[in-house]
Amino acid sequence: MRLETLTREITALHAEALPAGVVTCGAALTSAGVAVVKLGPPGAPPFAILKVTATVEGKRLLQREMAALTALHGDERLDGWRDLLPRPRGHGVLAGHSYRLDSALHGRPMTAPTRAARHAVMSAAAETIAVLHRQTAGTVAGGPEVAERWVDAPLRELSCRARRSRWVAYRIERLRDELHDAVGAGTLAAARIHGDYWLGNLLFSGTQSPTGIVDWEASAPLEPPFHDVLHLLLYTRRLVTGAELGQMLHDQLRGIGWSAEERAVMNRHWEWPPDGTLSERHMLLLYWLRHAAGHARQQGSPAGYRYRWWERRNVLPVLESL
């Protein structure tokens, strides 16, 4: 069934929830497969965000957001920075497309902030995000079931799509040690996260606030907090110097180092590092295994050739470091 008419067909069902006269205003398509489409009255900003999908991946994306965000507003410990996240108005399945009807939030990415105000921007975004990992801050006891969770599950995810290289077998072995012994005991800070936190998913009004955060199919409770912080930084370095981040990985680890700006954001909105159990390159490598592993899970399987074109810039450079 084509776009156009499935969004029809789902409004129809949705009228309730949608302003009279309600037109589509806008329309793009994800790597996973889920259509988002903007709606709203002629000539004025989206009032809804409509995401459609048909394929398994995107299913499975729109499931686990919508958990999130069904968590996420149900916590009473957030308040008014729910605020900041989609309302989901409607969902269902048509014509074997799974869809989500959210509220829109107003705003648009800044995803090329200028020189001067990029410091604030990721001051601001890193504050942002740490309200939610203080509401919802909790430890873990290190050993083998947080070694599953943050080690394990992610590292079988980029070894079935692995290159067949005994050189690439040895690096995943050797990295699965050195993170089992990183969190095979003490007491491990952990927090709800949103999982995919970059200027890209965050949205900006005429100030340098978030007024609002999308795509929350990354996020789950009781995950490394820093994650967020480090992918805003290492995400906003991308887009200004366009490195990939398996290079800036690799740099990192061995020893480049962070620029006075991006310190300067870790300084203030975290007593860094912020897990004393953990050293820094520990949390680079977490950071980075939990990313590769979520981005390779959405490619499916077998791996093509586009997946082979990033495992080379963005898996090889990381386990080439170790």
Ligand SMILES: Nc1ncnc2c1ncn2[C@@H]1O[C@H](COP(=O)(O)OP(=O)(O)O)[C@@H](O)[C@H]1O
Given for the second form:
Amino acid sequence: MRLETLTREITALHAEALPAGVVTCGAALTSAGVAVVKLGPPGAPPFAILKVTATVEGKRLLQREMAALTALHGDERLDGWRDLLPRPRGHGVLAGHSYRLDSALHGRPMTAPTRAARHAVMSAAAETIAVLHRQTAGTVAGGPEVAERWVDAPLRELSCRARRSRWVAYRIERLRDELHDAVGAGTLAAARIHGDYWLGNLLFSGTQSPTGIVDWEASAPLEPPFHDVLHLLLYTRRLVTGAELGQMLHDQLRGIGWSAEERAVMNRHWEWPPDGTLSERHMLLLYWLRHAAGHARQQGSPAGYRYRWWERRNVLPVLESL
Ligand SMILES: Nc1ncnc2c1ncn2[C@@H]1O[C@H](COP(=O)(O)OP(=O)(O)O)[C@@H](O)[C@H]1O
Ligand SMILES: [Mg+2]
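Go ahead and give the structure of the form predicted together with the named molecule, now that the form predicted alone is out.
Full assembly next; the chain just shown is listed first.
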């Protein structure tokens, strides 16, 4: 069924949740096959967002995001902060397509911040996500359970698609051993995280403080809170320089270090560094691993040409710098 027809039928099914005269005012398709459709009165900002998918991976992502939004909206500790999040207004399955209707938040992503605005925007973004981390803060005991979640499971996503080579297998094994040692004992800080916290998933309208946070499919509880801060910093750097994540990790691991501006943003986040147990190297590696594994999984398997291209830029440079 065509997207227009589907959209029309879904909006008719959920007419009570939408104002009269709603039309499609924009649509985009994500890499996992989820269409994001903006709905609203002609010429006005969108009133609702429709996410619709027919792929297996797209359905998994939609379900994960729904579970995260339900948990977040049900968490009283987050209080008024939850106004920053989309509110699901309806969901279902139509003609083999899964869909969800969300309230639309005000603002637009700031994917090309000016040099003058960059620092203030990143600082405000770090402060905003620190609220989530602080309100959901907990700890996990170092040991096999956390090693499975933070190291082994994501490494499996990379190794099952990895280029067949003794060098790659050896480096993955080395990384596994190093990270097992890092999370094998002690007490580790953990919290609910967004999981894909970059300026493209934040909405701004006029001011430098975010007015919305979207795209919650990578969110999970009891994850390392530094993940969101490192992703924000490195993906802002990527917006400015165009560098790939693998190259940036390579540079950081080789000691090129953070700029004064980036350090200042980290300091705006709650209690940075958030955890005395892990070194910055291990925080960087755990962050990169979770992010890269999520991307790899969305590409499906077997790995094709596009995956090899991405792996060369985002996985191999990190393995090389271990
Ligand atoms: N609830 C929402 N309110 C306003 N805009 C939204 C909302 N959800 C998504 N968007 C817009 O659609 C874009 C894509 O949605 P997103 O959830 O980030 O999916 P993906 O990045 O996986 O394509 C966002 O960057 C944002 O501009
Ligand atoms: Mg997004």
